[in-house]
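Coming up is one lone chain in structure tokens, specifically the form predicted alone.
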Amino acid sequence: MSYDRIADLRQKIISGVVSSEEITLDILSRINRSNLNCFISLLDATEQARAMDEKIKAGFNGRLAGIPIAIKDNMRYKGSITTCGSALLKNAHPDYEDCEAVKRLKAEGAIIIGKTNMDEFAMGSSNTTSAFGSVHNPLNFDCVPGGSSGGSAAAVSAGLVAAALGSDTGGSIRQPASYCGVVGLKPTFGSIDGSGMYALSQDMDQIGPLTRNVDDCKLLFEILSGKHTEVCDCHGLKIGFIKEYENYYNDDTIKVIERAKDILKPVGSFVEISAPSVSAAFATYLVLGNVQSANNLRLIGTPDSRESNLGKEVKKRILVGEYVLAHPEIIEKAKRVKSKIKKELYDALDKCDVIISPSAPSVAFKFSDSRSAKEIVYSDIFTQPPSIAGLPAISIPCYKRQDGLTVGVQIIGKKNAEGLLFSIGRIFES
């Protein structure tokens, strides 16, 4: 059974070509059968397909009527432990109700299959540092599928869901969709409801759709938003690409950029624009992204048991939160040079419509990489800007090597220009 497209599947259901049930039964069969170890649990997902086809029986029909969705492991489910991918919450109470963007999800008809597996605390690129395990990539096993919402990803690249959630604090919606080869959108800074969502970052972080095609995260971000995109006239364009990225070029992206142009050129023009304190992105949310993850991780738990239950990665994190709360004058520099950043990001989008960039540095890396450490943290280059400055980014998929493995492309709007990001992605779908 395929499940490309959302409204195709919808309208099968509504019709009673299939059930919700018999959808929910397949779609539980290939989860079981995956070896990717994509989910952390799955929920009551049966008895939800029963209960929905009793209800379209009865009429309803709403926009995601019995169609079976994922959400990362950060965000509450009711009767559900929601770990974050961490042994510190495998034994937590059940969440006693779900999180706004499940409520949301639910009222259109949604199926919540089950929660999907991260990186500890959402604090990883490529979705290694989680207590139940790495989660391997569909397009080669055995590579990464980013991170942190790699399991989100996974899953829909897999075919083994129609769509899933992720969140996006600085990459961790569009560099897995690269790796993956989906569509991933981080929104615009507080157009979708974070509440009951475990914060990593208040100032950055953003839920938003892993999909299949561009429809369906159009569709998705509607019904978590509450808003209605346009379709745009895309003819007339002023399409920027930032110098200062080139520095992190290599063939790959190149060739996404190339390729970028030749599906954009007849709809527009380009221009070369200057943010140099893009460069300064990495460092800048380093600082501010770990002393709120720190402050937040204060919360949970005791000493103790954050101690014996925290993996390397975010007790690192931690360190660098907690030496940087020492040292105020850090966090005031960071705050500047955020504001530098965002300055510049809407200046930039004054010159032209949208800023186009690779969404990742390289493809997926394997497990088994040999590169240095510090090339691997930076595959969030090209993400973090835009999160900084709080403004909408899509990646789409753009490039393909002849091993299977993607690099997406990010186009950058301006703040609430959702409508037009999606209007540009079905260009590249075209």
Ligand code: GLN
Second form
Amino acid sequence: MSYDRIADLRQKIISGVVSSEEITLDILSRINRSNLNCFISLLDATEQARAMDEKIKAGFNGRLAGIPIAIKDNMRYKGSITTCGSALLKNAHPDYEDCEAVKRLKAEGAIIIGKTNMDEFAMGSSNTTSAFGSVHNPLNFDCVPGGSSGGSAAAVSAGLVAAALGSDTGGSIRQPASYCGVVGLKPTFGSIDGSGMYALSQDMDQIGPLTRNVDDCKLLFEILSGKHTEVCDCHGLKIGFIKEYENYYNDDTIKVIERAKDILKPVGSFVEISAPSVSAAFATYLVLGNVQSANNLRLIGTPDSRESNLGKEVKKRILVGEYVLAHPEIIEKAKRVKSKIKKELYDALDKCDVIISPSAPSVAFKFSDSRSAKEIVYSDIFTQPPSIAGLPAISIPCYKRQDGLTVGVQIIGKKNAEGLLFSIGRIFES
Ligand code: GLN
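Having looked at the form predicted alone, could you now put up the form predicted in complex with the named molecule?
Below, the chain from earlier opens the complete complex, with every other chain and molecule after it.
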């Protein structure tokens, strides 16, 4: 399979230039040859592709007819075990049903090729907490791919699959997209049905696509959400930059902002905006996210099986969650700060059409680089505020260093403004 857009590849399949089975076999052999460890399990893709080729011969022409797509291993696929990257679920009962996102992809003809590796229970920013081993970054084997949807981002970046689904609570699609040099969208909270996905923090979790280009991202978003997005004229655009984000910039991320300004100058004007509460986003995320994770994890396994199977990071978060649950005043305070962050971002988006920032505060780091707790905390510093506010945000490849490592630009939009995010994203590709 070449680096075709999905729409072009589909055209080749439905016109008989190539069959879905041929593409699927090619992809399976690439996955088998790859040493990136992107997948936890592979599915019955060859059977799916053969059946799809028959359907296509009989006239089926869905928007994903015959296209192989991967899903993160926290989403259910009938007959497979959903592990969430955890030893706790390694021998769980196979799923009875597909998750809603898979149903929608399949209805358009997608071949679900396999389930991608991830940080255990989607907790992490490096994909090093998976019980199934770390994923490697295709841009540099010695570097992490980001997380928690690192398997999905790395598989798309390495050309192992046309596109993949991830989930994003505080940055888990956008940060690995930034590290691996691909497009990643966290849609407006609630716009894609998450039924059949394991919850980390159900007030922020959102399924979204990781793709090689903006058009593929738009196509998948439209299929998953059931919405049509308009491509708009970006001339006259007002582009906001959050002043307080500058505290976290470094040489690489300054280049992202400079490049973004160069690219967008011909279409828009820039405004500086202030959102002081973004600096409290991490603490808010930690409190509200971990309370829900701790509650959710109580429903899986037994105290003994959790004790013997869960990794350190997950146990740490359960402890934080349990502590906070015993101190309701902390939860109340975090909820007040959440409202403030939301109000400040909504007010900012009254003064501009979109907000731009780096997607991550650095390029991908090396496995050997022992990060301080503070640096790990900062991995999601730019992505958590829009998550807390429920706003859509996309990461687009923007800056490539001489050593090949990348940082994306994050474009944050108003609620349900995905169409504008895609339109601006295209400018970065042209
Ligand atoms: N990296 C963040 C965390 O560890 C985000 C996780 C996510 O979005 N699922 O919580």
